[in-house]
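Encoded as structure tokens, the following chain is the form predicted on its own, with no partner shown.
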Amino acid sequence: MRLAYYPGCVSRSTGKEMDRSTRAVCVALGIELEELPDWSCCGATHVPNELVSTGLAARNIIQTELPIMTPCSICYSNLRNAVQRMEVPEVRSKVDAVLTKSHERARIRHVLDVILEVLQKDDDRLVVPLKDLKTAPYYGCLLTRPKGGIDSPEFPTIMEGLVKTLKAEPVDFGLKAFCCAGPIFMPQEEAAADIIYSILKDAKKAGAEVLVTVCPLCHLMLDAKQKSLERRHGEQIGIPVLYVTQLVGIALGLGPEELGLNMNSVSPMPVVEKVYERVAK
């Protein structure tokens, strides 16, 4: 399988482990990635002008004829939104006027969907089946939006499907598609902290040993903010938060450094050790 690769801006900063684990897993699964040669911001949530946002996304899309894969659900949503907006003749004419070539309709894919497709055809690649690992999939807001993409916006299940493919046990919890409060963290820090705390507590109450996400903003909020939440509430939460590519990489037998596990704020290594102990038994 050969795909164009759009890493997204955070892959160079707070989401380095997302990018590292994505590349490592794709190599292990025989997925050939061709990074877009001159990629730039996808025009995500910090670009309020819809036309400018569409133009930024289209600038990336026109760089390849291949399907474009990204590991970031924000980028995935924004690139798909741009493809749909460009179906409007007025929008297309304005955007095409500032591009080096005309935009063609592109296929945008998320790494979650790509990995699941490969593993469903050949799950013999699993070196370390995640036996009995209670895994809570956290979707956040954007993976399933706009409609018509990877899964149902109201009742997504694709991550549960991947968790089962990895031989782990999916944990259902009520806030799995709830907003992580990332967009309001700066102006409403206390309200955002309350939301994060509710999500983590809900997952823990449901029995989760690990929480898995597909969004770097969700990962930042749920992983990096845990220590401050523990101090604020005087209790230990201690739920490792993994990118879906890190979880898959563990099952493929890849090492911690290859997956950037040392970059996670809440160390997932105790969970990894449990997985290996269960497999050994």
Second form
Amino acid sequence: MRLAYYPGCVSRSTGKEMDRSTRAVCVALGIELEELPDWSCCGATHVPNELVSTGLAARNIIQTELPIMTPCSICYSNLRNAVQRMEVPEVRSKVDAVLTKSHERARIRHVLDVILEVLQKDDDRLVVPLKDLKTAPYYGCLLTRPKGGIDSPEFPTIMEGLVKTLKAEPVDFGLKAFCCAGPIFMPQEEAAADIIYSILKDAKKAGAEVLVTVCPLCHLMLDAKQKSLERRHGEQIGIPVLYVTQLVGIALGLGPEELGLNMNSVSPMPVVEKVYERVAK
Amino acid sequence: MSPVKGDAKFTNEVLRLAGLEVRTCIQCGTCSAACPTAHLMDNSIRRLVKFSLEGRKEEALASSSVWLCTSCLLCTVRCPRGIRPKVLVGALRDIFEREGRKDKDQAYEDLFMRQIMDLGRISEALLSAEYLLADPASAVQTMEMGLELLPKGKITVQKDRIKGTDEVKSIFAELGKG
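Switching conditions: you have the form predicted on its own, so give me the form predicted in complex with the partner chain.
The next block holds the full complex; its first chain is the one shown before.
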């Protein structure tokens, strides 16, 4: 399989382990990635004019003829939204007038969806079963929104399926698709901190040993903010938060270095060691 | 919907940016019930729609709610009339910004867009540093996050400018007009 790869801006900073594990997992699964030439920011959640936001996404879409894959739910949602909006003739003609070329029927994919497709055909590559690892999928918002995508925008279950494929145990929790409030973190830190505290507590109460995310902003909030929340609330939370590509990479037998596991704030190493111990038994 | 008594020009501009279907709002409040930050808002999303349709420009633009939307899209998923309230909030932000109005919540968005126009991509470190000047109270959280990320090698300070910045600028300039 050959895909254009849209890493997104955070892959060069706060989401380096997302980028690294995405590339490593794709190599291991025989997925050939071609980085999108001269890609630009999708606008994230900070370009309020929808036509401009559509134009920014469309500029990326026209850089390739290949299906475009991204590991970031925000980029994914913006690119998908642009494809939907471009079906409106008036929107399309305005956007096309600004860009150097037009695109036909672009296909946008999230790395989660690509991995699942490959593993459903061939799960022989899963050499390290994540036996009994209590794994809580955290969806956040944008993997399935706008609607019409790979799963229900209200009650997604696609990651539970992946978790089972990896022989881990999915843990359900009430706030699994509740917004992490990341987009208002800068101006509204306290409110956002309260929300992520609730999400982490909810997952912990449900028995999660590890959380899995598909969005670098959710990840930043749940992982990099976790120690600060512990200090604020005077309690230990201690839940590692893995990118879905890191979780899959562990099951593929890839090492901590290849998956950037040393870059997570809450170390996932104790969990990885537990997995290897269970496999050895 | 009640007849427009207020600023009809404002109403029309919101409709142009957010879609004519906004007029079909039945004020059921599903958007507000779905909103993950409703508890922080002075006016619910339902009221922002109402203010917009009634031309109550000042009430709409002065509302803190405009800056509390996280773009989670749940309102848009659930709206029984197929309205996209998130895009309506975006329209209010856009109008606020185009009129040159300023506040701390808007400052982050403004810096974000300037950086896309300037470099084509976002440098989170640079953005946080610039925001610090606009909102000195953010120093604590920025330092805390910085100290967390620095040893992990996740703070990149070098500017990374794409070739197509002119194209990006024209996207903002041309499509921003409407």
